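Take a look at this single chain in structure tokens; it is the form predicted alone.
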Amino acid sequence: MVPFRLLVYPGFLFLFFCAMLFSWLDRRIIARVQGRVGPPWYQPLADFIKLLTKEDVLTTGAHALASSVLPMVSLVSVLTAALYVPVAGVSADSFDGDLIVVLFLLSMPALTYFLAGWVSVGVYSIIGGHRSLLQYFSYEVPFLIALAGPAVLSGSWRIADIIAYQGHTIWGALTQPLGFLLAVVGLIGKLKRDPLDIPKAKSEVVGGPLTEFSGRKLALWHLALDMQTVVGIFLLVNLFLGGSRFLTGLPAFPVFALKALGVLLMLSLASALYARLRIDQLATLGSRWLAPLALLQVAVVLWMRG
């Protein structure tokens, strides 16, 4: 049973399928909002296979070992975090404090993304790497504080316990709407999506830290980001939309899938409707608005807990 959960459901094969599906739905929704048709359903898989078959070029002066290891570290961190994020109540493993481990593992791709620009020799890569690090400090603290709200309110840092607590009450998104909004904004920054795609802005820094990557390495980077999208959405669903006494008796997986698609729709609409922020605008937003609002959220949660 454990190998099945690790490799099939909710393990690697299920995450890979969801990554391809969510990538297609995301691109399709954005295209429809912008008045375009969008790609066919098999386009994300075709892009992934195409990158695997392309030549793996290493620029002169780049660190060969680090360039190969960093995308694998990013992907492994996301896959390991996925082990502790339940899917419709099913997870590969669970223990007290697993939420802290998940948050730590999901922060690793941001570090590897910065190092990807650092070990490259291109100017755009280095600039994109520094941008990603500055963006990390702008969104990560409010994101972590926002996700701590459901844990504090339920009295446990175990994701399964937080879901069970909401099953006896109501969704955390209804009791903590500000925390849910901050978590969504933080997830957008973590995934480097519009309007917070500052580190990889094509019109400014080409591809950011990944400008010098190609072939299998670039395929692993994209796969890690797509899987991080899936794991991030699942985490938000569990912490803010997990369980509900009003949905008792309904099949767990379809309900979970609808919640996940709802969060994906929010991310897609944000990407389609809002223009990219400048790096100074993001720094101002993080220090003057997101962080104070996150602290206010903590105060409200402590008051509700008391």
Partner chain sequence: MTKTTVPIGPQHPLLKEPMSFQLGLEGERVAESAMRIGYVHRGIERLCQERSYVQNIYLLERVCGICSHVHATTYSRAVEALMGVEVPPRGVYLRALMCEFERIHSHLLWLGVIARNIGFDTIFNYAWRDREIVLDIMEDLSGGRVSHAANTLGGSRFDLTDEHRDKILEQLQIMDAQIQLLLGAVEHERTLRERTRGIGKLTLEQIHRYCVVGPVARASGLDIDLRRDRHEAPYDRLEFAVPVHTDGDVWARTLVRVQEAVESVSLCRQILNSLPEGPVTTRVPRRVPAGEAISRSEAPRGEVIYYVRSDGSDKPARVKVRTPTLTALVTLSEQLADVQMADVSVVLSGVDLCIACADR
The other form holds:
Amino acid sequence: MVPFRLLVYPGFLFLFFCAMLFSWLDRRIIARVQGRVGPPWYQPLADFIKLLTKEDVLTTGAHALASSVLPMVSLVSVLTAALYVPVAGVSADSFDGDLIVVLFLLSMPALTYFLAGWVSVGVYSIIGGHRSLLQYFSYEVPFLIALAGPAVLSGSWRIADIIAYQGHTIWGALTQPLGFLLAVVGLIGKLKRDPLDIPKAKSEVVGGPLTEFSGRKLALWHLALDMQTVVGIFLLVNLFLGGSRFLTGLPAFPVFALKALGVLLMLSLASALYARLRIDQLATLGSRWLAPLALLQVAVVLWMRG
Amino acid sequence: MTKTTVPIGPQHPLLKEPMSFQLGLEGERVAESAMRIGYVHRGIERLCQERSYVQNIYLLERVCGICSHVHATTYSRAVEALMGVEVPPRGVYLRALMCEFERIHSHLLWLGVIARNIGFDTIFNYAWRDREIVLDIMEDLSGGRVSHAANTLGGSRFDLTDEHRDKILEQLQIMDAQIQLLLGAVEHERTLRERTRGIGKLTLEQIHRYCVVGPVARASGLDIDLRRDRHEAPYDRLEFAVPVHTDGDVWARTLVRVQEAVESVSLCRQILNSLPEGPVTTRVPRRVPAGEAISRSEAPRGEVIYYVRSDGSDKPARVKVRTPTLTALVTLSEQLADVQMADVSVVLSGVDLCIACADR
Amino acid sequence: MPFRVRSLIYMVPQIIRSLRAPSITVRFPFAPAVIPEGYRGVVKVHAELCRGCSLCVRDCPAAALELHRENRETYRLIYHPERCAYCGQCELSCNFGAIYQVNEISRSTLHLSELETVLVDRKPEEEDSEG
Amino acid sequence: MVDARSTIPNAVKRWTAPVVRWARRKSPWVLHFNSGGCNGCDIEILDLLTPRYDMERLGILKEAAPRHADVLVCTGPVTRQSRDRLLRIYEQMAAPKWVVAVGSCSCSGGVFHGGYNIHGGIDKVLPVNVYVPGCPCRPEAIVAGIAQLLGEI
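I've shown you the form predicted alone. Could you give me the structure of the form predicted in complex with its partner chain?
Following is the full complex, with the preceding chain placed first.
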């Protein structure tokens, strides 16, 4: 049973499928909002296969080993994090405190992203790397504090317990709407999506840290990012929209899928609604608004626990 | 602090055309900038001396693909002045009509480009979607979406019927509504304003020093517009406002341009409603008498000046083009001083560079 | 700047409006292209009207037309779409209404030589049969 | 670096070839370079991204970095100054790569023929796969050109 869970559901294959599906849906929703049609359903898959078969160019001066290892580290840490994030209540593994491990593993890609800029010696890559690190400090603190809310409320750092707690009370998003909103903003920052795609803004730093990557490595980077999107969305669904007693009669998986798509819709709309922020604006936003609000939310949660 | 040198261009996603910047960065702050242009220099002025007057209309239309019509018009007017030919009023009106359509097209295009450069793809898509209406009208009139070939020496190459006019008026109605939405977005949308406010400031004094023209000058409080100031047909009989702002930053330029597009829609409507009857062209002599002429027009980016000298043969002896982008280019080093790396894209697109115009 | 919620959600009504409007995307690659009537596309010639006066060749700004003449009756008018500026000056210059533009876009090609078209191939006997 | 494809056994290659060809056809990422054109074709290329033509339907994305792109879409008659940069961009692209020359002036010099500062066409500098005549090209023509290129892959 364990190999099945690791490799098929809710492990690698399922995540891969979800990554492709979500990335397509995301592009499609944005296109639709912008009055366009958008790519066909097989688009992410075609992109992925094409990138796999493209020539792998390495810049002179770039560290060969590091540049091939980094995307894998990124992918592996995301996949490891996915082990502990339940999909419709099923997870490959679970232990007390797995939320902290997941959060740690999910911040690994940011580090590898920065290092990717560092090892590929291009100017844009280095600037992009710096920016990703700066951005990391702006979103990560409010994100972590916001995610601490449900954990504090349910009194456990185990994701399964948090879901169970919401199961017999009410959705976390309803008790802590501010925390949910901040978590979504943090997730946007984490996934480097519009409007917080500062490290990889095309009109500013070309491709960010990935400018010099091509072929298989680029495919792995994209895959890692897409999977991170999936895992991040699943995590938010579990923490803030996990099972509710109103919906107990319904089968778990479709409900879960609907919730995940709802969060994805929020992310897509956010990228269609706003212009990209500047890095200093993000830093100001993070330290002046997001972090204090997140703290406020935790304070409210503590008060609610009494 | 160590300096990093960042090259912007010649191939860079924020520039549609090749041009090169070397930015010396201290952290994210731009400490120094050096510009290199000339990637688009095709030697058009020299080529003009090898082609006949008629061929030059089409060559000069390709100085710039965005404001193509205004280049051809200004050149044609210079040559007509040399020939001593008077264009019939209907021809003048039709030329002006095309110029105004082109202004809408150019300003919306620019709005899209700057929105894309600050990561606001929705506005980019909306602006370019609405631009298609104008392109459709222009294509209907002249047969070309971008290069219209609507000019000939002595008048306009296209004419329109009454049914056609009504159809265009209908399309303009839609256009008007759409532009108002975009204007609203520029005025009210917060992230867009945050990104463009206070960036690339030019004071009125700097505008005077660098002889900047067009929307960039009008955004800094210099109230010039050749269409109004020259008192020539057809603009002397039309009512329009020249939007002027005093902030001098990219946001003000955005507002100026979008408001100008709104004015242009109203201008188009007025021109269509007051179109004089009569022929659109007049016969012109094949040979141009010796002499020289200067003509000026208000292009979407500012004043464009043509100087044509003839030695009496069928080819001009000299054609000199002076484009508005050139004046805006030299202000860039001052605008780029002390901005953030992220704002470079805003500054560069804020002046509405047309390198093809500047390099020729 | 005062904080206004409206400034943060300004685009929402626009997006809803845009979602409700019909899509304007063309079907093109999957359906034939719709080119407007008046579009200035590739150049064609009513061969019977052409007199080989070469006015079009003289005025062409892009040297897209070539007239190879052997004598008064024998000549060929050759058109290069890959050089053409699609400006329509040839149509304007022609005194006989022979040359004209149709609303067709020139096809893309792998080899430029494929594009070269002979518009008029006039030989003396043809002239006789017409006369 | 060693090309990974050479280490794949032939049998696998034969089996994967159709899949690879399919993927390449469905996902051409485009890099745009103006080698001295008048902007006319360039705005029409940019126009492909917008609602009217929306080339994301065909999987065409406009990429920013040469390394990520498959198809180099060039406009302009190649001025002397931009020639080196054009070559460099082409070299930076990862194989397999293709070149599409958009516009009459990038096919042959067009209206700028005989200019002292132009090379007269992309094919004077790079091997061109598909030529798209037009001045400026209609977006339909550009799409047809890219579609023809994809058909050849």
